[in-house]
Partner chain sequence: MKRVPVGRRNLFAERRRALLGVAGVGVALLMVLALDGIFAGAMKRVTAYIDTSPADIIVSQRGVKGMHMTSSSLPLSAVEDIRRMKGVSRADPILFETNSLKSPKARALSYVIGYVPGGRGGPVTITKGRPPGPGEIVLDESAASKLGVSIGSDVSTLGRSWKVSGFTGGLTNIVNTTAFVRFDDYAAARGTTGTASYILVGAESPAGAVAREIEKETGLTALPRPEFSREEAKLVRDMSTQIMQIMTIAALLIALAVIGLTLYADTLARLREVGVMKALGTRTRRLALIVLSQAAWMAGAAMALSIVLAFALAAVMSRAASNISIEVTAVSIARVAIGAGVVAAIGAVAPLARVARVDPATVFRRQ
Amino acid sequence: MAGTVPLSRRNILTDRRRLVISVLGVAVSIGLILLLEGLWGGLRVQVSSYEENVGANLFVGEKGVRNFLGEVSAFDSSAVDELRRRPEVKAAWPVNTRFIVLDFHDRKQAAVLVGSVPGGMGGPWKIAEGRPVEADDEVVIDRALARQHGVGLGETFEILGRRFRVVGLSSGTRAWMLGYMFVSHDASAGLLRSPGTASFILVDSEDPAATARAVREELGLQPLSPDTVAENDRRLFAGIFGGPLNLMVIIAFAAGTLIIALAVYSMTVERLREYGIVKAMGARRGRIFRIMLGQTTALAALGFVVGFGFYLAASALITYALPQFWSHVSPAVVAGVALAAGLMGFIAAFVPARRVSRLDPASVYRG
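How about the structure of this chain only, in the form predicted on its own?
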């Protein structure tokens, strides 16, 4: 085994130019995998940002509703008063939500409209600039969405036929390609032509389980925990975007594996005489495979290090140029991609190892 390390190292370092090209090719594949996983992680964080930050420990919706972003819910908002009378309920506030499509400077933009009572629960949880909504003709818009369309404080634009003035820019209120817009509850009721109704009631309860039972049995509505709503929203978007993203990850993995295999195979073919001598000296398939594995895993390791640098640069560039796309990779994802790089090297080792295993040592002496 000790002899396999120098041979593997020497074969890799013989042609430095080919080594650099091979490492860069693997790095592009690794960087792409990390970027796709980062965008996927960012999507999962963003689509559940409302549920995780608004401050409620119970979402009450129309019976059968499971999603905050994916379904239309509308019921009599008088249920708010009934919930507030319960001793364990500290706060209960109605909100209206709806997908809308706006026209910003002749550009279409999908957004999530949220109507909440000024000063109550349900509005933006972080104001980056300006102030929260106080009047029915005011709006707080997601800062990334405002930057994307060149909208600033004090400007006005039209929402469903009615003009609103921007009084605040919120931060962290992005649902991937969608941005949140916050107006007053009365304004949303007028826009949606649904006076006296609510899409959800946000509840802060000292005993969420007891409140949930009362909601089901006495009000006939659907109580959901924030974690349940968030997971349902993530599953909704996973069904839409998960398939294409996973396919691109598989393609990038296959491309990286193929690059490693072809690079080591070409190095091997150029040194078949040396491998023939190794076989003639009694090297078995296991030792030959270890020699190849040393080369392929070295390429994979170098590709991972450079690829991680590519990911950091590409992620920063995308976030700057397209703030609606946010990348987030956890240490577990980085470790998973590192294992995937090792798997690339392991799989790639079979191609050149098979070529050498079929080599007849006598052919070396016949020239």
Contents of the next structure:
Amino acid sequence: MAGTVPLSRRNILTDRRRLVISVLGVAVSIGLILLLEGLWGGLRVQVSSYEENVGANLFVGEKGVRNFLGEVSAFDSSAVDELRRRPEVKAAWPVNTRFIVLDFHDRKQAAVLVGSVPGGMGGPWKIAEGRPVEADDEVVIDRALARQHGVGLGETFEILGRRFRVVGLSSGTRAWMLGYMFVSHDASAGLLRSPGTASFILVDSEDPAATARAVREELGLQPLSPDTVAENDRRLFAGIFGGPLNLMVIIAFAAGTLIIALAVYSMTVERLREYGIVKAMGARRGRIFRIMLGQTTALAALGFVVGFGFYLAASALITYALPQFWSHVSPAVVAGVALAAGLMGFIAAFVPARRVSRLDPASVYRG
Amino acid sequence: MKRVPVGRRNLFAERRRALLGVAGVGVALLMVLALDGIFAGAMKRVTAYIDTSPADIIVSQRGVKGMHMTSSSLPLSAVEDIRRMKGVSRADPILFETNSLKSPKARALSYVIGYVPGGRGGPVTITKGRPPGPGEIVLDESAASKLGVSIGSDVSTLGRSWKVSGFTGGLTNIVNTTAFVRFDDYAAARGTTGTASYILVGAESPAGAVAREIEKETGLTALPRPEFSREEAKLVRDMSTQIMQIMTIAALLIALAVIGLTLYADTLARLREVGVMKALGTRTRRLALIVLSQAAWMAGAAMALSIVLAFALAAVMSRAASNISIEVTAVSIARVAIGAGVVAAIGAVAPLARVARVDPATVFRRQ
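Output block for the form predicted in complex with its partner chain, input the form predicted on its own:
Full assembly next; the chain just shown is listed first.
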């Protein structure tokens, strides 16, 4: 025989409308998986934005504390002075931090309140508009959070029963759904009724290892590197959102597989006579499976390409309309989803292949 | 004369295709039901401590209307002020913060509640062991299981170690669990004097009127317990609404593709039969009704499948992950059913257009 007949390609291209519907269905599933993975990636990046940008090379918390977000750390802030006396310590600043819930225009918004000493370390690392906090009734809020709730410079709102005026908008200061709000350390101590305490001390040390040893042995506090705190916070959020997110990814994967199987099965059923001829001509089970696999993987590949386009569009739209969600997929994740699409095609090929393998070649000669 | 249910017969004539289609739509609808269920479960669990509390009114720092992801601090002297007020039968302070429970095996994020023994605010039920004595702690049993601790074991939180004296139940949600210690122990561990986080108030008069009076007299925030619970649930709802909408749209688009694909494939396979029916005088309207009834059957069957799968998933998750509770509610089912109906109607458009264009003369042509 001169060559192999490209049955897979011909079958799949016969009915263009069906091909379009099938590809769109698979693409939505793959786009959704990419979006879920993108939101997950965005969460992992954003959740550690404070630790990675604030400028400290050592975080000092209450003994046993591992997270900057989620758990409360509180200890006597006099430890700041003791740290400042150490020769290798270039700077040490106390910060207070708590989750708070605000009512913005009858909508609830959780935020991370950070109280830091004006001019010291711990405040916003990038001011997009306005200026940093100087007085105890001023606040700098995350720009995306401000946009989300229509809050502008000069406006006032209540935090834990006290009014604050917005003097600055910061950028890159989000922890996924949560936005950061920065006030002075004294203001936070008043709001939290915790004078003389700190949640963390941010340290810039020339020898972080020596400082960490002193923190543990002399002060009885918990030294943590920014990388450790960041990883602990990522783990904390992964524990909360990982279960539901993985469940959604599995369901989207199942839906995509079923769509591919359905599309190729429908095409197969309509061409059973032709497959009977193929079998009568001596095609074995392996050849039949390869024909099916050719169709299912082609659908999966097209679905992946279109799905990636859907993801880019949805991601841009979400980032524009809902700035609190940031989506980020690494090349490794894209490759993983491409593999998942291939797996969808592989699994889906079994359903029509089984139908054809049970077909009696003699059926082709019947009317 | 009794009408032949052509739509249903057509749909289920090719059983495997029908099964794949129904499964595809069912899985897509399951995505919405599961996500709805996870958030409904989270809302119920997040408010479990408040909902089971014997308090009629909950008093908090001004501007604070919940416990989840927030903190509240108020002067302990307010307890005596409230106790003296008309219509108040009792007032009990609690201390509260979110912290980590640590055991040698694991960590768990937890509400830690300090309550006055004999007062309101402690665990409503003790499933095993006894309430906490000095230096002791009561844990939720699912958290105890995660931490690998039993009665008599040590866990640490609030910067010190505690001995487990008993277990309570139903107070672990997707984010955190709940633990109880004595008020005085909590205050000593935190080094706080003269402050409380919340005051749980019993009312002899209507709670709304008493709460307003407390707010007027103390300047604190006072809400009847059901309202406080609604505010808490609103936080979860407000924070999750947008992500829910994104997922719902994606899931319904997948369902749309599957329904459209199934009906379109089925219509293509039966174009000759449609031609025969047209040649016999069947009006296009009747044929349209047949396609629509196929769509309705498919959506109905998929809906039933998704409900069964959602309940099965809820049962599996309750065993596999005790912190994730899936609550399949009637409201959620109704919402998804409406979505499925709309999607089925849209999915029928392409097949309807194809049916409308069929020339009755096709029946006389050879295939």
